[in-house]
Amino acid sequence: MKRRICAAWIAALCGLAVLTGCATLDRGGQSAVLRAKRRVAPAIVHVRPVKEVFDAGRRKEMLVMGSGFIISRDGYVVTNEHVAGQSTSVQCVLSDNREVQARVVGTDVETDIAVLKLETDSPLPSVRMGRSDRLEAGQSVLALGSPHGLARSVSLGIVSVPDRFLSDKSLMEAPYYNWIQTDAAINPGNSGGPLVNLRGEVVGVNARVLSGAENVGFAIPVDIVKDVVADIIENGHVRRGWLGIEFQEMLAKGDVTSEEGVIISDVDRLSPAAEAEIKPGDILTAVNGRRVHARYEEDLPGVRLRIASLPVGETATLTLLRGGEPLEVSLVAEEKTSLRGSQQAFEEWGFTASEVTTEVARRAQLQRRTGILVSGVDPGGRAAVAGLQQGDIVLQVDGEEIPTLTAFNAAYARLRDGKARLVMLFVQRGALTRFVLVNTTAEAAPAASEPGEDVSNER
């Protein structure tokens, strides 16, 4: 009797595992994602753009996979910049298995974002876009994309951390947002795909994974994303304010608990703040007078975000404490430029250039922005030959100003079409400056390889 009572209760736990476990995973769990995959995957688009590669003084094609969603039903996705930044043709294929050409509506760098255009006059599936901010760690997620190229893929797991800091060392650097950490297998080819909770809404976009982890994905979170949308579709880039100022988090100072706000790590002497006579070691306590504190690395993000937001042209006062004493300071901001240059090559010297950014131009303590950052050497070209290097800046040609890469450029071309034989180049190296002769009609060394066309995945 016993032993049929003990079997009884044996029997009816197993029953109660099977109802509240892997029934439950079943019927309600793989409903809902199903659900939720039904309601996205028609949007999902496979991205293939050529991009324009710069390596080595030489210019090249690439052909690079990812992964982008339709967002509106004309025909608008969204992808990574580092998918299709850079392209000189897109092209995309559809869940229907249309292929369709698409350009480049614009991009983002500091946000990793690219808005494409589909170039169809029929309507299309779109997304639906939700909150990244009610994201909780633990919540199911769905990654859909094109891990390694195998297009229609989806991954299920979970938020692993809604708001993850890493810092600029890990190569992840998001100025303006923290990452949403999941589980959810994501793979090269999958950047770009949308991160999807079970009501079918996107909440992410794919961008990274960590390298040498197991399924450790992180996404940049949507209430960014659809900020920086709409600014790209407006005006083909987002327009950020900038004031100059670097910050570091208040336990920088150490463990202090009653002061508030963000401690200013560096001013550039080229920038707004300087102007003002903001100083490193200022604690900003409040902006247009709303208050921002940053105790933690994390908090960060969102005290660039603030400075990022001000209007470019309009009047900002900044609340400060110096010494202790509180002070008020008044500045205009500037529009940020991009972070990195367009790029060009001049192949019959040998060498690829890219613009000067304010960024360069503070690392190299220029007066102003000026001349063209060499970008490349070509091993066995003319420019190698005659000295120069990759990190020099060309500030004059013959003696001629430089100020932009357009200006060299039609310099270049008026030298080439002249046939000029001896060309000298003015250019800062480090600290130093010197002079660099480039013989035009010097015999170049034959290049180990030819530039050619590559096939890889992105993340």
Given for the second form:
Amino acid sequence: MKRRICAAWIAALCGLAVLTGCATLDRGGQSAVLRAKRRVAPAIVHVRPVKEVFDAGRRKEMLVMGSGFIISRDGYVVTNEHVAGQSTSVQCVLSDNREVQARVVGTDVETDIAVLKLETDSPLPSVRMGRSDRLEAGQSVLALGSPHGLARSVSLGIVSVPDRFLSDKSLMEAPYYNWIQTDAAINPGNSGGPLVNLRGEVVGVNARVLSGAENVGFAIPVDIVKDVVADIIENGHVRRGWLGIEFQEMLAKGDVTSEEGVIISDVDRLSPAAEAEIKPGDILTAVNGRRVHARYEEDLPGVRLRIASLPVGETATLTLLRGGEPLEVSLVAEEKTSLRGSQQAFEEWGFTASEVTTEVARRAQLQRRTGILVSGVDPGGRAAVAGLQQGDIVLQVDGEEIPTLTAFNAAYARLRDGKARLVMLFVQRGALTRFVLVNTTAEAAPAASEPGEDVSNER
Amino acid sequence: MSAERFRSLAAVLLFAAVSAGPSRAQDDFALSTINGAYERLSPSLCTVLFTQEVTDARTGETRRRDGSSLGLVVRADGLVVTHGHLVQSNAEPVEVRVRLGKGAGAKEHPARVLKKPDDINLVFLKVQADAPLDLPAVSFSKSPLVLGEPVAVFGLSGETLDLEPGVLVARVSAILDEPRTTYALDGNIRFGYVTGPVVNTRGEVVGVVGFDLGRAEGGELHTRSGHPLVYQTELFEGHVASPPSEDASPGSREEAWLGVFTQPLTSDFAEYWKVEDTGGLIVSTVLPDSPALRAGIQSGDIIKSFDGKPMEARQDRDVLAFTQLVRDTGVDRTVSLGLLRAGQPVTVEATLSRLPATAQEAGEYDDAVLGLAVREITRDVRILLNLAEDVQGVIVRRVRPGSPAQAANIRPGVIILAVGDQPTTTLAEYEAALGQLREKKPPEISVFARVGAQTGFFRVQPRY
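Show the form predicted together with its partner chain, please, because up to now only the form predicted alone has appeared in this conversation.
Expanding to the full complex; the earlier chain stays at the top.
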């Protein structure tokens, strides 16, 4: 009797909750959430990398926090590149509170994915990877991770849009996929954590929030994550083909009659495509005989992925339409260079510099990729006193061409050990060139004191 | 104490304060000098009333605004000088009137804006009248000023004081000696006093108040902004003697151009290159399609003489003096340059050409079919935006709100390379392409353009 009343009470309460519109799930939904959480939670990792940052002409270290998840019993962990990239060491806290060091296996800036390997011999719990191509708006998902450093947090929501295209011009640059947009609470610190369906399978990697908005979070779809992770584990990085072409969807050009294909909008002047005399306005209809089509901008990441998947160094055949006439061109794919060149600090002179990537070379209107890009200048340092500025591209040192960061390193080491008082840099500054004379014996200002450890750097 | 008595006491105290200053006449003003100058100069002060069209650099939207500034009659036939802010890269006057005289005798005349000189931040106006004018013009003298010297500045009080002519006293706070002598003023010079006549203690008008000494050429972009200066007579007497043309086309200027950017040869540079430490100009950049390039001048050359004159630059401001020298040398003149190339003396001959047009003089085309105003890409814009020589197009200056171009997301700064299948490498080609549009009226066209470092297509539905 008593038990029955009790049951009635519970049923009444549940009904009330539903009637009043509370977000409480019915019993079936609740248990599904719990089942999914229990499958994934043991494999969640709280990630604490010490990152190398280059700021105002100096190299500094910074402790950041993020999330990650174990994908194999032997301890491979997936997280975001913006969490674990450029880190010198990574400490991980597992779900049983064990602290384990991890090494960075590899990172991929363009998809914002990093793979870590936990340095432990004991077998570990791991997640099951699902599929992201079958997601549907409205489907329930969980986000797990460490929002604002609060480990073991779970939040619940739905898929808002399964394939959100965000323009490349924003900071949300994602050339090869559309984002999963979700209203599950995602905060700084959630980065690298999994987005999970109610079967307890990972469908995405939480990576971004729209600042100023509420309940607008974005995850990287797991389908591309799986490919990138496999490449990183095998090669340490992702190797992509590059032809030097940018695309626009067919709807972007009003006067196109073709139903098929994708518009070529830009051809890099120093690229295989330029050599093959491909022109903006040409329409690409097939790659190696397989059709490509992008009617809407959501279709563009798929096309870019097709080009990036071309084997480097091998001949590819593109089928084009030019002025309505079909045309076939053959060209050899080059390896795509990283969006972000490696960076280095030159303490004695007080500046930092990075490799000139294809993108930097293009923006600086360089006739070829050469020189090093000054990424920061330490106020009061010798470089600053000489008039070197952030954004300068150092083309020559003492009249010797500097094609790469490695070449500059060699010159720098030689000059540091040598006796020369004055060193001449020939730099490109915007459209102009300029001579910068560094006095290597000048008393450099003492280094600014290091800022205190900032633990609020959730990613 | 009655108000009357208070006022007279205050006047006595004020007078006492003024006369208690240092005894040397040079150091301070006699009240009679100020009042005498006021009598002479106030008839030459006028009010410039204008309507400007101002463009928002980011959105390209334009709006009109009314304003007024001080004008100064510098020639009896109706030449008036006023603040350079009347014509700026983002503001153009659409209507200008000049109010002469005061009270019941005041008369308003329409005025034409003459081409803004690019060496000084002043605008000259030509007052329009049916009969020949005989206005009370200011006559200038060329006395130099000394540091700390007091000067009286005449201008207009604020609108709440009915724009009554007034006077301020300031001192010369710094003397900038290159490329040409300019004086900085202390004190709070109010807006109505900008372009006001500057009078020394002897009562001579030695210049006008100016802001910004901007020069876009000559190595670095130099501006001395935000600080009141004296534009002394030498800086603008040429413009008064032969006023700028009313025609804004670039052909009307006669300044010469070599096409190099230079750095001064400091002692450290001389030591590094093992050359004599007697100054000079290091050529850092040789511009494409320039007289310098044709003459074979290379970056790294050191200019030791120009047209027979020794070049002894050691400081950044010496570079400006060199630029000025080149400008004044004369278009189409062939000059010889003494260079040091890798330490060895070399002589080259360069034929100077006309200074290329600047963005302010660029031809513009505005139309409603797309809702765009575009300009030709001038040399200075090409340098500023770091555009390669093979980028040939027209640059979007303004986008009309609600226009087809705005709907297509075309923004100011976009460089239009083709409209439909018509390349638009020049303004004339762009005009022709739009002419074709108006004729054929396609419902939809494709605009090929460069945005930053990338090209792409904009889909536009023109409005006919």
